[in-house]
Structures are given as C-alpha cells and as structure tokens.
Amino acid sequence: MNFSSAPIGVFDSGVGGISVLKELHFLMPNENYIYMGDTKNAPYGSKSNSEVYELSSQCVSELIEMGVKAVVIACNTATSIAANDLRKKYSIPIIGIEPAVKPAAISHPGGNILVMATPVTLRNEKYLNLMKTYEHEANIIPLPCPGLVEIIEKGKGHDGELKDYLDRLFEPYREREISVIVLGCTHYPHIKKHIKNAFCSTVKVIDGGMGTARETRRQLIEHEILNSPENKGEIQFISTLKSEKELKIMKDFFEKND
C-alpha cells in the first residue's frame, strides 16, 4: 500500500476529538481516519501526569500498529503532557493541539478572555507558560470546568443539567465584559452553542481545532505524504470499550451539526 493513503490517527480520551476530526475531515476530505476514543480511560482531566502519559502512549501505540501515516493529539491535556515525549519516541508527525490564547489574545487586545479547560489542563507548565506569553497583550481568565467532559460524553437527553452547570459556572463572570471565551478541550466545541446561550449569545466563542487541522496538513505536505486529491477518504471509529453504544455516540457527534 501507499504510505500516503494510509490513514491518520485520530485520538482523544472520548468524543471531544470528534471535533478536531471534524474539521480535518472539512479540511481533507480526501485523507483517511481512524479515530479512537479511549472511552475505557475518559476522562483523562481528571488524573495524575503519568496516568495520562502512559494511556497516551498507549493509544498511539495501537494506531501506529495499525499502520497509521501520522497521530493528531485530539486532546488538550494529553498534548500538554504527551506531546513532546511521544515526538521524541516515534518518527511519525505528532500533532497536537493547545487553547486558542494566542489568536484571542491577538484579536482581542486588552480584552477579558475567559479560557474554559480541564483543571489539569489548567494546571500544566505548557498552559501556564502560554499564558505568561500573552498576559501583556490581554487579561487572561483560567477557568476550571471539572465535571463538563462527563456531562458532554453522555450524549443527547442531558440540556437540563448542562444548563444547570454552565449558568453556575458562568454566574460570577456575568457582570464582566468579557471579550471571547476560548474552548481549551476538544470536548467543548460540541456545546458551542449552549455555552453562547448561557452566557450570552453574541459573545465570540473559538477553539482550536482548525488550527490543528491545518497544522497536520502542513506536516503532511512537508513529508510528501498527502493522500491522492481523487481518493474519497473514509472514517473508522474505535471505542477502547469495545462498546457498541459507544460507537453509535461517536458517529453521532461526528454527524451532528453544531
């Protein structure tokens, strides 16, 4: 087989990554995927450096076993605590994915951002220092959301307690002027529009998914290793479960329409 028609790994603790695969599939319609939800793990914000190092390593392990061409970190914790060891580990591109501070920051000078994150996520050296980078060009806001990944991993017939925690979570920011609210997990983006209904709907809301996506282009181009512009390319879901149902969610949120 062509290397270049292999396909691209895809993975997050659960459905977050969806989002990041969404807009690689928007952007290379032509490639192929495997995305894999680690959904016997998930969530990974909750626990310790090494757990979520070695459940990374593990992941991208069985993709490069199944011959993948490349690896997307669809996941902000597991690239700010993965990424870097697993680039030094294998040959292949590693792509990950961080907050979108630098593009708020920059659009939105001396603005309140409000940053949604895993605690973990939060809390990483490689966030951190992301932060002190564009402190001088706005006021950045950390804000912890412990508990969200598991309400949008349950999938349809939850409104009412998503509603429930995002008018707390936002009730103190309410009297700020807040000037974009970044999604900094690749759960969030799934509830973009609850979170603007929240808070407040005319509020600019951005992630970084489709910055990922055209970095792995970019590395993909850089490596000769694009798949053929005629090739329809085709998505494989795997759940670390081995669940049925969990599948069926995944294509779900990847069909959604946000």
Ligand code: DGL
The other form holds:
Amino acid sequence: MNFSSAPIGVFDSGVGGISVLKELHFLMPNENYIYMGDTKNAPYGSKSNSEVYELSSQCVSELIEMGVKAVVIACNTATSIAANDLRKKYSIPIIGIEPAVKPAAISHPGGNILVMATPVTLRNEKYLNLMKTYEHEANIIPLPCPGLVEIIEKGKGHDGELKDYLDRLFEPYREREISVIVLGCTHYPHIKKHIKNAFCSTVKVIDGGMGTARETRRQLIEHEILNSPENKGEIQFISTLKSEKELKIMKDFFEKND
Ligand code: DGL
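And the form predicted together with the ligand, for comparison with the form predicted alone?
To see the whole picture, the full complex is given below, headed by that same chain.
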C-alpha cells in the first residue's frame, strides 16, 4: 500500500477528540482516519501524570501497529503529558493540541480570558509556560472542570445535569467582564451551545481544533504523505471498551451538528 493512503490515527480518552476529527475531516475529507477512543480508561484528566503517559503510549503504539502514517493526539491532557516523549520514540509525525491561549490573548489584549480544561492540563508545566508567555498580554484565568468530561461521555439526555454543573462553575465569574472562553479540553466543543447558554450567549468561545487540523495538514505536506485528492476518505471508529453502544455514541457525536 502507498503510505500516503494509510490512515491518520486520532485518539482521545473518549469522545472528546471527535471534535478535532470533525475539523480534520472538514479540512482533509480525502484522508482515511482511525479514531480511537480510550473509553475504558476515561477520564484522563483526573489521573496521575504517569498513568496518562502509559495510557497515551498504549494508544499510540496500537495505532502504529495498525499502520497509521501520522498520529493526532486529540486530547489536551495527553498532549501536555506525553507528546514530547512520544515524538522522541516514533519517527512518524505526532501532532498534539493545546489550549488556544495564544490566539485568545492576541485577539483580546488586556481582556479577561477564562481557560476551561481538565485539572491535569492546568497543573502541567506545558500549560504554566504557555500562561507565563501570554500573561502580559491579557488576564488569563484557569478554570479546572473536574467531572465535566464524565457528564459529556454519557452522551444525549443529560442536559439538566450539564446545566447544573455549568451554572455552578460560572457562578464566581458572572460579575466579571469575560472577553473570551478558551475550551482547553477537546470534549468541551461538543457542548459549546450549552456553555454559551449557561454563561452568556454573546461571549466568544474558541478552541484549538482547527489549528491542530491545519498543523496536521502542514506536517503531511512537509513529509510528502498527503493523500491524493481524488480518494474518498473513510473513518473507522474504535472504542477500547469494545462495545457497540460506545461505537454508536461516537458516530452520533461525529454526525451531530451544533
Ligand atoms: N478530551 C481530553 C482533553 O482534551 C481529556 C479529557 C479527560 O479524559 O479527562 O483534555
């Protein structure tokens, strides 16, 4: 098989990375993708660094065994812990995602920026360095969201629980003028509409999905492994829980438009 037509491996702890897969598929519809949701081990965001490293390493090694030409770590938590070491271990391109603090700070100088992410991402050195780089441009406020991924993973029919969680989360910030909310976990774009409803419908909300998709395309071009434009891309979903129910939830998230 020509290596250019090999799939791109995309993984996350669960359904979160499907928000990145959507951007990848929008930008490069002719690529083949294998999406791996490590639903058996979700959430990553409240585990220890060494556990997150081991689980991420396992996903990448399984995807590489399946013959992928590149891996997208569609998870801010796993990127912050494992991306650098995994890049040293493998020769194929490994692309990660980080909270979109840079575009938020540059486009809102002097503003208040709320960064929603998992506790692991926000306590990690990678994020602390990112914050240090942009703290002179804007007031960056980290907002850890323990438990939010678990609600999103349940899929449809949990709107009441979600609303209660978000109302409590945003309570301390209601009186502050927030310029932009950064979604620093790939699960959160799936509930963007709920976040706007709970905070304020006019607040600007951004995430790093499209930036990651563009960086992936840039690296495929650089390595000369972009798939030929006349190919019709296919997507294969895998859940480490190996259940039909999980696969159905994943496909629903991919097809959902919001
Ligand atoms: N979606 C992931 C992220 O971007 C991980 C969430 C989790 O498993 O806690 O951080």
